[in-house]
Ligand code: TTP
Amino acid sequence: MQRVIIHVDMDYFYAAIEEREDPSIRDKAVVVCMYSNRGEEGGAVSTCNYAARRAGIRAAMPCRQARSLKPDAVFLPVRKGFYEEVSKNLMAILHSYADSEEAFERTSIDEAFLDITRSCNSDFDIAREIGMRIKEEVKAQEKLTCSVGIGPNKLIAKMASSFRKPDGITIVRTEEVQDFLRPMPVGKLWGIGKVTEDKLAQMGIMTVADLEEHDIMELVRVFGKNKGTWLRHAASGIDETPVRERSASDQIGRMASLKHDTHDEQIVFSLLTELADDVMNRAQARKVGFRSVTVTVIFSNFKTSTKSRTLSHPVSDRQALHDTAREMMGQFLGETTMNFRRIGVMVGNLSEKTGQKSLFDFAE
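Would you share the structure of the sequence above as one chain, the form predicted alone?
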């Protein structure tokens, strides 16, 4: 059967919840901030509503700068625990529409994938009806709006959900994938980060169509076999990854604060090595291998950023973990001069220990 995947993405989630809780601010610019220990003069924007975005306010922007752009905006502190409770209610609604318990994947506090292939019998018209029912139930039960993308795989569904934000629904049938993807700037392709986008631009690749038509041998030469192949597949709308619920048991991670905010390479790599060793020791104690490595950085302005690599098959090699984590951290250090506050290492997609080494596929 032709797979049919739904991606649900809540609209400006934190700010929307605050509007729901206090209707008097609904017509105003609302900015939710992660304040630092310096009070309301410090910290960064976590999210904001569309009125604030029209004023030029963006996530990760320093709160002080946001205030200068829109002094009359409503500035509120993040209430993460409360938002998590709302998310639990939403995810219960979404989960009920998936084909099975296993056909659901929560990817963040406000996003999830659902495999509805059997529910809609691979019929995209029926899938649209299911998507509309989801939107209606979310609005009725939680008084919030969401945007829905429906496609033949996770890649297309994810990109479709952002196509008509806010409160939109976009269906991309299998035969429509190329027309949907090809005109897009290559940076819009889910999984391509700024570093890769810049490198592709240097190669004259500006659109998804350019990427799909580019010589695959050159992509492999520049990016390596797995990443180059992934780029070509993504540009063609090919994505075979399953929708699968992730749990804490699928991951082993460790995160820690640096002694002080810093961009010093030696200090950062020293802590990274310590964290990777601890994660590796825990993986060995559980006698598991891993297929993914994720490095997380929380910057001094509280912005969080992650990079991940997905291995071609499970490994349990300490040096492979160190090398992969150091590569990603090196990219972070090269991309910004901002100081780091906390860093983390996590391995995922755990399985019975194999002892094999592996090359890695790409997931940025």
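Now show me the form predicted together with this ligand; what you just gave was the form predicted alone.
So it's only the chain below, everything else dropped.
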């Protein structure tokens, strides 16, 4: 049966909630700021409404810079707990449109995938009707707008939802996938980060069409087997990953800011060791093994990048966690000269049972 997947992404989420709560700011530029442990000066923009975006303000920009771009904008502090409450209500609405309890996957505070294959009987016209109903219900119940993407898999649905924003709906049928993807810059492919985009540019690969036509052996040589193959599949719009509920309890992670932005290996590794130890202690306290390790870096320009390793079976091995985290962090350090601002370590795919005690066959 041809799968039909919907991706829903709320429009300028935090700022839209603030507008809803205080309609008097609706016609103004609204900037929601996250003030870090470095105080107001170190704050970064979480998000902003479209009036603020027209002034050039973007997520992750220092709030100081946003202020100089638009001094008369309304600046508000992040109210994460409140947005989480709104998110819960929204997710309940979205969940009710999925084929089943399990056919739903929340991927962030304001995004989710729904498998609606059976509900629409693989018919994209019916899928569009469902997409429209979702938008209407979200607007009626929560007074918020969202953008909806519909496609034959998660990759296409995700890219379709960002195609027309805000308040858009985009349907990409199986036979339209190629025309939809090929003209796009490779950086727009879901899952390709800045580092990969730059590497591809060096190889002369600018568009998805370039990527699809590129020698697969060279992609594998440069990126390794898994990623090289993934790149080629993504370029062809192939993605077989299922929609599945992921719970926060399926992972244990910690992030922390470096004292100063730095690219110094010793300083970065020392914080990394601390974080990994803490994660390991928590995993041991919960008596769980893990099957994946993820390392996150937020660079001084606030761009975020992650690397992951997944094992064939769960382990609970402090040394393996340290070695794997260091290896991935070493790759980050080697790939860029940009300073790091924050780093994180996370283990996932947790399970009660662990396999052998020690192993080093972390595959990419």
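Residue numbers count along the first chain shown, from 1. Note that the structure is predicted; figures quoted are calculated from it, not measured. Under this definition, the rigid core comprises the largest set of C-alpha atoms superposing within 1.5 Å between the forms.
Comparing the forms between these two forms on their rigid core, the Cα displacement of T207 stays under 2 Å.
S68 shows a C-alpha shift below 2 Å between these two forms [criterion: core-superposed Cα displacement of 2 Å]. With the core held fixed between these two forms, M255 has its Cα displaced by at least 2 Å. In this core superposition, K287 moves its Cα by 7.1 Å between these two forms.
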